[in-house]
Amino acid sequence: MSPDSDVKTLTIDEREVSARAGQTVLDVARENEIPIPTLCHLEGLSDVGACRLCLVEIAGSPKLLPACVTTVQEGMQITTDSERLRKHRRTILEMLFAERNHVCSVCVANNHCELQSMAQSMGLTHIRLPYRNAAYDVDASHIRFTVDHNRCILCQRCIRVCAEIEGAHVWDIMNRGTNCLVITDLKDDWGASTCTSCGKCVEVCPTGALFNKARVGSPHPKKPEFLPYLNLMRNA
C-alpha cells in the first residue's frame, strides 16, 4: 500500500486495525475500543497534548508520543499498555497532584471529578513527590461561577471551548511552568470580563476548578458530552 494512501494500516497492542489518513493514534485507538487515559483531550473540542497522559511507544521511536496529537503513519506499531507507560503515567497523576492542591473531600467536584477518577483507575493511593502547597487565588467576582485556581490542571479545555465552540475567547493562559494560570481577558476578574455567561467552560472542567455557585452542596455533576452535538447542530 503506498504511504500516502488515504487508508493506512497499522498495529495497536499486537492488533492490526485500519485508520484513515489524518486520523491520531488517539482516535484510531477509541474507534476500536482501546482504552488510552486523558484528561485534556474531549470529544469536540481541538487537542493540545497538555495533560500527557496519554503517552504511547512507538516502534522505532525513543520517546514516547502523545496519542492525541500524533497523527498515524503507515505499517506504525504501537503500543499502549506497558510498565514503562503505565510508570510515567503514574507520575504525571502524582505531579498533578503535588503542583496544586487537590483535597477531594472538600472539593465541590468531589465523586463528579475525572482526576479522581483516573487517580482511582489506576490506584494512586498516596503521592510519592514534595507537594508545592502553593496557595492560589479563588475568583468568585462572577454572579454565577467562580474559578479556584487551587484546582487547576492547566488542560486548557475552558480556552479551547471558549474560542473554539462559543467564540467568545474569553480565556487564554499566561507565565510559564509552575507559575502558569488560566485568566480572563487581560487577567481581569471574571466578574468584570467579557464573559458571555454561556457556562459551556465549567461544564467542560475536568475538576472542581470551575464551578456553579448554584449547584455548591448538591450533587456537581458536569455534561462534556454536550459539545459533539453542539458541534453537530453546527454543521447541520
Second form
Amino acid sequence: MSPDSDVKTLTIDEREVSARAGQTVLDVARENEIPIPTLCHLEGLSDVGACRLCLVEIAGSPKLLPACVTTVQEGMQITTDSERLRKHRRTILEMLFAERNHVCSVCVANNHCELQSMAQSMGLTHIRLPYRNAAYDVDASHIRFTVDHNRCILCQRCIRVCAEIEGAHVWDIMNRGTNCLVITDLKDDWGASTCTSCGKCVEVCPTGALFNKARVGSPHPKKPEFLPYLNLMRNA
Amino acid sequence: MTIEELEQLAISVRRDNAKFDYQVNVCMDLACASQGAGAIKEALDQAVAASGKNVLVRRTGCMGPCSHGPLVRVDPEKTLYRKLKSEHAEKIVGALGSKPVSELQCDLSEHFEGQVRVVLENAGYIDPSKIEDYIGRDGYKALLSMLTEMTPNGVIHRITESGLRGRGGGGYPTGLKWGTVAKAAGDTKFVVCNGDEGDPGAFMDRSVMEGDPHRVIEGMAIAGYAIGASKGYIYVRAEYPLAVSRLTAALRDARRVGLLGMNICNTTFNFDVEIRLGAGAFVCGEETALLASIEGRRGNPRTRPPYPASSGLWGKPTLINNVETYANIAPIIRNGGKWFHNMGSERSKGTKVFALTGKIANTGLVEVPMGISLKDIIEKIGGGVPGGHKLKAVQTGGPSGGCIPANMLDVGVSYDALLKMGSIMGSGGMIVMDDTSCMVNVARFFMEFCMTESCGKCVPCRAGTAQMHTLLTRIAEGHGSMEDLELLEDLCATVKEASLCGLGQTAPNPVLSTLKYFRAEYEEHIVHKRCPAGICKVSHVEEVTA
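Given the form predicted alone above, produce the structure of the same protein in the form predicted in complex with its partner chain.
Below is the whole assembly, all chains and molecules, this chain first.
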C-alpha cells in the first residue's frame, strides 16, 4: 500500500472520522463540519501556526497543538472544544483587540472582518486587558490600495499569498514583537515598491488592514475563495 | 594526522612546557581583558626578560572567579594573584622561587574545592589560540582514537551510557538525540552547535568558546562521525567577537594540521565546520529559529514536529546541541560513559557550568557536579552574599526560569528538581538576589526582556508578553489592583500553554515563580503602595499624559 492511499481513523470530539495520511487535523475537522476557529490559516496557502486559535487537545499530549499544522495519526483522540480551549481562544482574541487599534465603527471592513465575526461568534463583548493605544502608520502611497497597520493582526496571509501565489514576494515582515510590521520590499512605500498591483493580498487580508481605496464608504467584503480554485487550476 | 603523530606532538608540547621552571598564566578572558590583562601580560613578559629567569608567560581562558580579576596563576605552585595591575609584574616575577607576594595573593581554596572540572578542565591552563596547547592536554585524542577504534553506533552507545543530557536548558538525553539523527533517512546530514547564548547573566558558552575553542570543534567532529555528517555549523552571536575570532583561528589551525577536512586520520571520514553569526535576536537560540537564521532567512521559530532530527537545515536531518554539550563529548569518549555516569545525581549526570552573578562575592564561572545543593554553590563556592545582606532568592534559567526562595536552596541541582520548584536548569545562568532586590521588579525586568525579544510571530507571545509587562509596570508603580493580579495569572496560563515556541511557553515563569513564593510583595505594592525593597518608584497618584 502506498503512503498516499494510507487511511487513518481517528476521533474528533468523540466522532469517528477517517482521513488520508498527511492531512492536517484542521482539514479533517472541516471536512466533517467540525468548526475550529482560525485566523492565520487560509485554504490555498501554506500554514504557519501563528494565531494559535486552532489549538486542540490531543489525548496523551500535555501540550495543546495547532490543528492547522498537526498531521493526523492513527487512533488520535482530538478535542476541539473545551473550557480550557475556549478560555485560551478568548484571551488570544482579547490580546489581538488590545494590541493595536481595532475600531470597528470606523473601519472599512466593518461587517466583513474575520476578527470581528470571530469575536461575535465567541460572544466576546468587552476586553479585560488594557488597550495599548500604540500608534502605527498608514501607507496610502499605492494608487489603488492602502495598508493601515493599526488594523493588522500579523497573520502573514499577505506575505504568503504574495510569495506563494503571485510569486512576487513583495510583502515581508520587519522588527520584532509588537513592533512587527508587514512591509513592501525593504520598507519602501507601497506605491514605490515592486508590487504587481494584483490585489491578492487585499482579498486575503482578514481585517481592514489592507483595503481597496475604491471601496471606502461602501461595503468591502474580501473574497479569498479564489485561492483553492487557482491552486487547482495550477496543478491541473 | 595519525594518532601516533598526535601523541608525538602531545609529548613534545609537554616536554617544551616542562623546560620552564615556572608558568605564569594570565587570564585573558573578556572580564579580565577588559580590566587590563593585556597590559599585565606585556609587563610580565618584560619583567621575565629582564630577570633572566626561565619562565613561560601564557595567556589563558577564563579561570573562573571573574570578580577577582585580573587574575594570574603561577604554576607549579598554583599561587593565585588577584586584582593585578601592570606595575605589580616585577614584584611577581621577583617573587618566583621565593615566597609569593602575600598582599596580592588570594586564597580561593573553598571556591575551587567544591568544583569538579570537566568542561572547564583546560580553562586557565591553555592558550586558546594555540592548538598545540590543547593537544598537549589530550586534545583531539578522543576524535582520533574514536576514528580508528569505534563504530558510529559505538560512539552513540557510549554517549547514551554516559547519561549526558542537553546543556542548553531542555535537558533532552543527548545519546537519544544522536541516535535519532543517525537513524533518520538521508545521505546529507548536518551537525549544528548552538552558541547563541542570550540569557541575561549567562556567559558559560562564551567562556568555553573563548577559552577552549578546540573542545567544541572536537565534540562536533565526533558527533559528525556518529550521525554520518560531514558538515557542521557553529552559530555564534555577533556580540561575542572574541569567541568568533578564537573559533575562526581554531578552525584554521585544525584544518592546517589535518584534524578537519578530508580523510581525517587517513580514514574515509570528512568533516569541516563553518561559523555563522547571529544578528542580535535572542529567539535565534530556539533551534528552529536558529536553523532558519543559518539558512539566511528571518529567525522565526516554526512549529515542531517535524523536529530538526528528521527535517532541519535545508530539510535535512540535523543534530543540534549546545556548546556545553559538545564540550562534554571528548572527555566522555576518552574516559568512558561509566566515568561520566558516576558523577552527578540520579537522573542528571555529570557536571554543570553555572555563571554566578548578582549579589554574590565570587562572581564568575563555576563547574559543579549535578546534585550539589544550591546553598553549597552560593555559600561555599560563591562565597555568600557580600555586605552583610540577607540572601533572598536565586534566579536560574534566565528569562525562561524562575526565582527560587532562600528557604528552598537545600535542594540538589538537577533538571527535575529545578523544574519542580517552578524554575528550570536553563543554560546555567544563576542570579543571586538579596534583600535589596524587589521581586516584582525582577519579574518586570524579565518580562520586558521577553517582550522585546519575542519574534512577533504568534499572538500569545507577541501581544501577551506586552500585556503582562503593562500589568507588571502598573503594579510596580503602585497603580495595580487585585483584579490586575488575577488578570496577570490568566495571561500567564494562556501565554504558557498557547505560545508557539519555548520563548513564549516559558516567558511567564519568572512571574509565576515570584507569584508563588513572593505573593506578599505583589500585594504590598498593590494594597499598601509600598515597595518593601525600596526599588520600585511607587506613587499614589497615576500620572495621566494622554
